[in-house]
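There is one chain below, alone, in structure tokens, taken in the form predicted alone.
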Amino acid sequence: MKIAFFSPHSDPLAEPGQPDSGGQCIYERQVAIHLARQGHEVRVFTRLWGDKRPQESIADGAAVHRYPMGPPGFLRKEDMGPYIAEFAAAVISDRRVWLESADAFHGHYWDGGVSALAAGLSLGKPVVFTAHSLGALKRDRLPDPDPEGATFRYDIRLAAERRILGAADGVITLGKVEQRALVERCGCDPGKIAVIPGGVELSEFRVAGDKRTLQRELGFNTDYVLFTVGRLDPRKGFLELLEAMPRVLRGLADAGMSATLLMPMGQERPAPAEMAYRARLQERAKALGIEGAIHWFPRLSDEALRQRYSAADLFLCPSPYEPFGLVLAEAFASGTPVVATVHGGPSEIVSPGEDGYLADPEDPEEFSSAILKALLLPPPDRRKMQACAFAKAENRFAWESVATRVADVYRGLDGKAG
């Protein structure tokens, strides 16, 4: 099969720390990497900016394509509206005889899925759409702070959703909340879903024989090691975990224990959002006092990063909602427990008690508490809790399966067009 992915502000190629890189960015390669694995032929349509190529490999039968889309530099996914028109105009005029001999279009985020539903009409073409994050989910837990709705464009997104939701020929929904969502609050018609998680590969991750000699090989020389990662974004709860930190630390001392908090600093030259955000956080731990158990890391390479999975003692994953938390599957890849926002898709990954346990990043009392909880577990428990946390990226997560059920969807669309 040919499939085109649409994603104007999800570059399956994006480096790490760069705006709105992330879950998705790495979904989107990874599906397009094994789809091409299994034989079929994947083009990736994306926006051009910065110093990005208009054409770039990602594998052998996976290519992504770059277009120009409104203003020059990075553009926020939210103000991409007014310019999606011309995103897919171009994408149509400079690949059409690609486009039409390809068997599905699938629209990735609610910008994609706008792109993949225009030139699946224009084209006659079957559009599968993922929507990565709900509005309507992601809106219940973070409200447009700014009183005209500019900062998040709920208003925009939404009824983009809908369209998008009732035109498509296929869903594909990351977890079953999302998939509740989709159908009770949204209209979508529940034959054409189908709940396929993402996932992670497993070679690339290891598992640590001794997290502790790890730990002293990096340099961190304290009992427990805590890791969390991410762009620099309120959306991620890192200064919800900052407030959280406190009650932790205390716990351990209380044990006669000790702890590293690994936080991210974001990219060398971030945007000024990140900027602020990053100063934000810094000011807050000062004033808390914690600022000494934080070690502040830059961009990690893959490897580094990696590195701290597997070293870490605990993965968290703080944010107000997670749409499915592709983070917690590399923990898991890693032998590494987690704790998690309740809110959204980590409550179908994590099984409290066996790998980790889910908290309101919100109440900082309680997110305290289940980190102090499966930190302070007998080590024989902690030990199976890592143990548990592998064998479920191995059983559930790997990415071939993954692709290999999307690609089912795909085959079931035949003779279906918009």
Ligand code: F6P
Second form
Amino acid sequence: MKIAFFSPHSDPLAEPGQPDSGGQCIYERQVAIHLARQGHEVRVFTRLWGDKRPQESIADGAAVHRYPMGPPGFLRKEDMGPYIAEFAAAVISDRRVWLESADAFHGHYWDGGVSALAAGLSLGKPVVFTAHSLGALKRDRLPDPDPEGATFRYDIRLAAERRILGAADGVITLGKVEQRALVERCGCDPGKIAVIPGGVELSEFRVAGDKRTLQRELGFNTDYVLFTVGRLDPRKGFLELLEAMPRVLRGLADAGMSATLLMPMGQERPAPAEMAYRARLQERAKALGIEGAIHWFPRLSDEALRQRYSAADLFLCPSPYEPFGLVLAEAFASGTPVVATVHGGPSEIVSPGEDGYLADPEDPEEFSSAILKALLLPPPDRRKMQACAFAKAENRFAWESVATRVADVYRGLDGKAG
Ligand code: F6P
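Switching from the form predicted alone: structure of the form predicted together with this ligand?
Next comes the full complex, and the chain you just saw is listed first.
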């Protein structure tokens, strides 16, 4: 099959951690690679900006094609609305022949949904939509801080998602929480939804032979190492995590133990919003008197990142809302249990007591209790949790089977639209 991904803001070759680049980039890249390995051809249409090249290969059979859209520099995903029609028109006029021979158009996130739909309606092709994050669910947890609604533009986003979901021929969601919301909150026909989780590239992550030895090699000498990673974005809940840390450190000190928290400090040249958030985090750590227990790490190479995943005793995902949580699958593939937010996709990934715990990051007492519970388990129980975490990554999150199931959705569209 020939598959067109439409994804204006999320470039599959962008480095996760940059503004508006995260799990969705990894998802699109890995699904494209694995579809191509299975003999399909994938083209990802995304935005051309900065010093990116108009065309780049992802793997044999999968490529990125970039088109200008709006101003030349970075554009927040929330501000893309007015330029999406222009983007779809540019893609169609340049790639019409290929698009006419394609089997399915797959829109990612609402900006991708709008462009896939515009192209699909123009050329009579079936359209699949993956929201990656749903406006209605995000708004419940993160209302717009701007009284005019200019930060998250929920007005445009929610209306667009409803319309895309009504018109799409197929919908892929990464989890059941979102599946329910698609039906109950957005009026989506349940018959056209397929639930297919995200994945992890098992060959890229490693389980440490002995976590303690690896921690010492990396220069961490406390009894425990806690690890979290993500863009410096309030949506990732790092500030909430800091609020939980004094209680964690006190609890450990009572048991005669200590911990280091590995916290990201963003990119070398952060955008103003990122810089402001970093300053808030560092000031708050100081005010809470916990800076001594925090190791702020700059942007890391893939290898260094993976070492920290496997060295950590516990991975933390404190987002007030997390649509899926690919980072949890990465932690599991590294043999590392997690404490993750109870809000969103993680509740379907984590089996509490087996491979981690779920807690509300906005309740510092609850979140810190979950961390302490995981750390203070007797060593044989902790080793069992590590083994369960890895087994889950192996059994549930292989990209190859994700891609097979996504391809089945495209196959099932035969005869729809077109
Ligand atoms: O754009 C970065 C990103 O993390 C995507 O990977 C993901 O799809 C999206 O943000 C989630 O967006 P929202 O902030 O709307 O929940």
